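We begin with a single chain expressed as structure tokens, specifically the form predicted alone.
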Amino acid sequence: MNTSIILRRLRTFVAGAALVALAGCAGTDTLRGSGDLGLIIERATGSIQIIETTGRTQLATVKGLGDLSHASAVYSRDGRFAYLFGRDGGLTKVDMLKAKIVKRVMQSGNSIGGAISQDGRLIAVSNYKPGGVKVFDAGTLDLVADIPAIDADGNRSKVVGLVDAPGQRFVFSLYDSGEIWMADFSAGGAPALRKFPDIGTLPYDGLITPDGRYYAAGLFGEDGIALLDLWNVDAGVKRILDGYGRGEQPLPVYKMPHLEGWASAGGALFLPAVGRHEILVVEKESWRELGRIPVHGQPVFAVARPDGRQVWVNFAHPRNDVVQVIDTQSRKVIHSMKPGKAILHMEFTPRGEQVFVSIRDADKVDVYDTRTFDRLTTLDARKPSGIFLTARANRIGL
């Protein structure tokens, strides 16, 4: 074999080896499942950090998301696309794998959250200004329906507590009018609306139980919760926990509790009480109060670890530098920590071995082992608030 043939074959071999090596690098760098991804909202800069939970690392930053001072997110069924709801009325679709904005629409003047339908085809946004709900095609972000929140007297209301429910429905509350509405999209086309007036004064937030059966609206204007059984909507709305603060001096409320952060564990529900230094414990089936757990301050979120054994609680200003952990079996606080000022959100990994905690004033997110309470790592983030993992994609109401 002459020298030229040997050189040609050597060049071919080296080029082939280089291609194999390059392909291997591309697979490592660009091929990724979406199941362990998540995002951290950086409220001060209108950006998000895309993270992965296996190695607890930051992968990318996406900018240009507008006012994220009270932002939240939901995910497509496959976890690839995040839909972010900004306070400025912006609805933004983000590709989590490519770390880029797919489309952004300004759909109102002031929005407060949103939801994705049971089949993943519709995105609903709740609006303060103008009051109402707008529904969009999840693929194109084209407007599908506009539902003004106008009561029987012709008054327009802010919309809060928007959740998705089984049966291709969205349920939400009218803050100013004291109503719960249900929009049913199961027939396609324009939604069928069902309205429940006179539920109580100033419903400030809403939640849906993990099985999708019950929708509950917390009331700011009075002690109590309005409950709607979505399996038996003809029965109407009933009041539970009525007057839980009766006879006691109300405290000033520095930040509304977030009922979407309530905890369901075992046979009980753990809810933050408005203006009180307590967690209310409620029996699931009867909705009667089982007890109260004294805590450090006014709770904002009470979030259950996925196995239901622990509930992690953060607090409103000025006591917002503390996180407490409640054992749901003993119903006692078993651990307290001080990660830093302005703890705004907590998010568990899907199986609950870790929890991500955003600490706004320290510009960081701490990750803790939920068994030992050891801090595993710290991620830098600019004024972080909400943390949303793609595991939410296939959970009702999240």
Contents of the next structure:
There are 2 protein chains.
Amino acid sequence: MNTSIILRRLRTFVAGAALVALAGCAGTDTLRGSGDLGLIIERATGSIQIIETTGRTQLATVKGLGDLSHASAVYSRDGRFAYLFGRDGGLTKVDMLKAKIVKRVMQSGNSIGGAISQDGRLIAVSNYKPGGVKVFDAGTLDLVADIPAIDADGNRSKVVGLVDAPGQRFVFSLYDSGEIWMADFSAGGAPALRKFPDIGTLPYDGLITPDGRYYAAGLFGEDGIALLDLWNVDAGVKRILDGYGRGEQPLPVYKMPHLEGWASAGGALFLPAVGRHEILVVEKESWRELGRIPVHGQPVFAVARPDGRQVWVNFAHPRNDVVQVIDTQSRKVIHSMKPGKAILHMEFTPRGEQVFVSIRDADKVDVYDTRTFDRLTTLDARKPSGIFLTARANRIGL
Amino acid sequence: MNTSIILRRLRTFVAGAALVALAGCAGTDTLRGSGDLGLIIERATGSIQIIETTGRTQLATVKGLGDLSHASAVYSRDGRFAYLFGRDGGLTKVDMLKAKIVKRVMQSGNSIGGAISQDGRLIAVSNYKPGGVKVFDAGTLDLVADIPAIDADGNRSKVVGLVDAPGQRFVFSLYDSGEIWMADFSAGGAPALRKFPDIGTLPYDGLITPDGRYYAAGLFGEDGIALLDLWNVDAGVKRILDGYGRGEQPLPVYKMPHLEGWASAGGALFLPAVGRHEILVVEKESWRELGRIPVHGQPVFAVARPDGRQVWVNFAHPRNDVVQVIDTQSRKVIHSMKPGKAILHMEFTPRGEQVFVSIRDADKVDVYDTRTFDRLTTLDARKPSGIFLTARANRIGL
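Show the other one: the form predicted in complex with a further copy of the same chain, since we just had the form predicted alone.
What follows is the entire complex, opening with the chain shown before.
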């Protein structure tokens, strides 16, 4: 064993010991606010790291969360409990203050995301296998509703793009049958289901605008986006950005973009194009295309800084070692950086002064000052992917 | 002493004992998330009630906060500490989890509001006497900067409309000299001051749009609003809504409206008119008037539900026993209620499903479901005025 390996192991041991000590601090002995907490998904080890964004430190590690590839999380309205959605169908409730698992249920064979209801009482999970949405009591994780995604022809579909909407509703898309469904739990008991068929081919993800009004589903099978105005659902789903160009010069798509990103600067939204090295700029309300911004590769996430002045973009394999920053006023790339290979996610603090960037292959999460682009610190993490801060508890659709 | 008085005193005693017991629960013995906490100002007794919005209960009372008429509060980024700005110039830091005062300083003779910096490290207080802004370390409450509001002619002015803005800035208005000032703390140390004189006569309050881009100061001395684009400060302050009608048929103004309210539904802002029984509807970006909505009286607050679908309005004396709800899509009043005399404030939970309404003369705070308008519960409070939830910690300009 050479010196560098010994030093590395020693470093790992000391870091581990520090985390154990910190886990104690995060427990019942120490009172603390939950507003600046967050978690980092460690996808390879089925663990999460609990962090805080004021001092930018790691507080504890929680293990035993199953397969966390493509995992995501939502938070209870008090910011104390995280609900994690694992690829293996596991739904896990974690106490962020005690740094331990409260309850874990295997709710399906293969899940890809979830949402929490406006009142915080219901947790919805969207599933690939078997395709559908299951809804659980946020307190007990008892099953409250099971919504199989079966279309009029009897075919079962994968469910994608699940979001919460105001009025105790969940909205989601059926990938195989090309439908948007809305489940309304406002009356209590079984949900009222409203189905919008024939929205287009292969919706692959959905977003809800930050005000909770518009649900947009990106289509993989054809050019365009399906749009539902939740204030006027009787008007049905309409098509926007028809033929925006994916068909023109299709590039290989190694990873589906996510539609979580948006910015409303100057009344515009910024969306990753599919199969193109571009960000689409779309006018809100009219939903017409205002322009395109050339970027480094196939964008995966295009996430707005909370003030809407910047959009940070990461990219699909093999160009996934770069982050670019777009100024939304000039609509130009104003900064590029290469922090390491496999940049998987970016999460802003709620008032936007910092951004946390996970760099999977470098086993680290970098934290940047969004004004100066200075790196503020680096946190060690094992194959980090998603980063989720408790501030999401206060947001519609996250 | 008759029976009703005895019963009333007994009720007060039991309520007090319950609060003492609850204060114990909120203390170090019980771990809890801070994301669903809030406080109610009890203006007559110099106290606050700590509440939570999940079960809608009162947790504790904190006393000894001085003169809390026209008081307001901001929160630390972890949601644990409240900073209260009292009319007597007192700045008090309260631990929301332990329900006790951490520190209290008398920072001036007469203050009217404050703000917390984007990074959470600075607390700014705007003062009437002596006019200016003082800035304190959020941890220690030590004075960091003193900014006397003295114009080019050497006259000192009251300061109003103080807000935080992205980039570690504070923006505020000089009531007497008619100026907007921006103090930039991003470099650390002493702030860089930028002054915009001649913005109009008697700015009485200011708002910042939720994205932190536009600062608007309402003018009491003339018709119109002064607007500063913080993304393009070199362009200076411009006048919008010139001659919007206050001069036409001036009505007596018993209470100055607040400009905290806004809604961005359909790209519009909703503002209380001064001296008129109307809400002004203004187009974002262009800032031209789109219309006016007749309401019950002189509006004080016009606050948007977080999804922008509704605007709730309260009114100045003597018509202050009514709350009206405007639907922002139809721009019509869709609901009116008379919960009691002297309705002083309305605060939405961050995802908008509930609203807390303080009714001073009835010694209560009503909580309503914003979808059904059902009253969910009533909390007893002594002469309640402002209501401030910890979710404000995550918002720009609040």
